[in-house]
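A single chain comes next, written as structure tokens; it is the form predicted on its own.
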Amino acid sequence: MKRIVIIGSGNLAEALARAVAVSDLEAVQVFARNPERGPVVARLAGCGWTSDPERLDPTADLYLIAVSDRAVASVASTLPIPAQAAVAHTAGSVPLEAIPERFERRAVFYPMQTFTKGRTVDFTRIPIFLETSSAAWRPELEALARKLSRKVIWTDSAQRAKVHLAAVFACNFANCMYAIGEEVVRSAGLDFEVLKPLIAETAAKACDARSPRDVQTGPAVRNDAPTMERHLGLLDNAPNLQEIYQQISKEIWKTSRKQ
């Protein structure tokens, strides 16, 4: 498999046009909804776009789904994609059986990472998390996947939700504890360029380490019930603040007790 056409023009759909156009891969076409970013996306690509299904190019190998998880099984029925076709969602969360049983070749094409518009990443770092329907054309299917990427993994639909939901915790909840950071420092007067450093050094500790649990700092770890104190009378006026401070550092002292 080798010509693909991407479905969508959201943010993943702009970082598999950028892979796809530096891959041996080609992409024939985009299909977007939205007539200000599906251009943009093509170009990326270096192919055409349309949004009028009656356009959709029926000579695609793979039709890669790349739309919100809610769309997913709407765009897969809808479509005019050709039955003979390979077709495969992006969907972290999703199950396989989005796709209709009517395509013999359905998969997921899961590529774990945040992405965001105009942002460039190293798609041959990224793991994709793949699943097929039948086993007879797995081997084809990763075949077009290294392509893209150096880690390929194969997982069920309940390996992949857990595989999704690990990463919520570790992208979106870690990023918003970066934002209540940066507010923080702000009441203080102080810019967020002062904890970037410190962002930094953590997630380095916990990527070289055997486990994040092993390089985990902080009052919490050391049970210092007076510092934990002070911490949460200076957000008195942020009530929900204090819950998520108090359940963290109690999830934090409960699991350093278990090393």
Contents of the next structure:
2 protein chains.
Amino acid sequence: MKRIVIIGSGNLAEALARAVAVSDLEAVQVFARNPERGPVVARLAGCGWTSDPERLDPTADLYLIAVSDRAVASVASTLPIPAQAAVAHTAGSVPLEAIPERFERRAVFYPMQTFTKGRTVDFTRIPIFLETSSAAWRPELEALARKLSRKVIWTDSAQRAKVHLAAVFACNFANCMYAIGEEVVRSAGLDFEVLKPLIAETAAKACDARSPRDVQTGPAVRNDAPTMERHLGLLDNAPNLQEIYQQISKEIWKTSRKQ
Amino acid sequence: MKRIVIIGSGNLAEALARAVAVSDLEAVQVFARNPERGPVVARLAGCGWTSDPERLDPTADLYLIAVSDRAVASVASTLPIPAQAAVAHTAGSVPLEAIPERFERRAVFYPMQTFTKGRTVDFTRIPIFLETSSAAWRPELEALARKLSRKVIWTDSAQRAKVHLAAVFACNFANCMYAIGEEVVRSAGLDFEVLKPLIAETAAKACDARSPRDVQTGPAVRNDAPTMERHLGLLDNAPNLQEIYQQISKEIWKTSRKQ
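Structure of the form predicted together with another copy of the chain (previous: the form predicted on its own):
Now the full complex is given, and it begins with the chain already shown.
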């Protein structure tokens, strides 16, 4: 089981193309509507591209759907391939059932990472969360996933939904904190550049820790009320940021006291 | 101007000791009450330690107060050193005026980074925010700071207060997002380890970007209401996290629309 069709041409499809190209797996085709991105992803994967359902290669070992979460179900339901085909989607927040039951081998293949066009990540370190309704297929699917990553984890849809939620906090919301930080330094006439060493070290420190709670610093964990009051004063013209400041400070203090 | 007394023995004092030891500056003494930490920091700085105010070396070029924000004023006001001494504190959120006026040369010397015991950071990349009431002293103070870091920035107390607030978001609050992420993956029977590649890449990506807003991903920036609803459902037993989820999602969506 090694011949793969990548469906989609977004950030994740591109990352998969790069990862497959340097693995023991073989990309046989990229199937994507976008006439600009499709060929780019195909080139990275080292295979051909088509946007024509009639030209979709029906002989692949696995059809890997890497489209936006909302498009998974409609793409999966219109795939012009035989029921014996193995089909997986890559969306963290989408249940296995988004793939039609007519396929004998359905799977979720969720690589938890934030993907960006033009940016290469080390796929071998990315946890891949697997789920399938076909017990007999598990060993083969796991072997395939292990050709892309050293970290393969079986989860059901309920667990994976939580993993996806955790990723929203650790990635999307952390990035929003950087963005608010940028907004605040700009209001002092400085630019985002000054925050970069701090952002890099904060992430590195948490990743070296047993738990991020062990390395929590700042006024909230010390319950330094005067500093927090001054900070809220600085946010007087941004009530939404005041709200966020207070909620997160409360959370930090509450969880720190439990230790 | 190169002979420095480091006052304090916490995380920042330790980082300063390490940085001074590998610079052209000379640590002449560590002055700290803590009989365990004081000698440790002194050893890193390559100098002696005292906790006895009567033994504090009165001949140093600069007394660098690296104690907790709340202790700065009381430590500064009780320093048994002559008024000709140059005194600086290192606290981002504390105004210059926390150092008594009797000192002719008062300064703030705020290295913006998150410091941890036992952890070496590259001090030369850390922005140091300087402020002094003595215009004549500026060139000398800046030259000293440049022996520790390539990034030296003059700010007044109002600007620095904003820089400190930005650091709370980009560091303390980002770390809290990691911690909430950990809590959520634990509730799925997984451990913090699975989030580490995502955390590292999120920070790296933001640092490579012009602005973190340019690389914002996730359901909020797509206004993917069904996914956000499912996420809120998963947080049913944690109303505080629901609140944080909603506030930050609102902020992400609001700022993304402005682009």
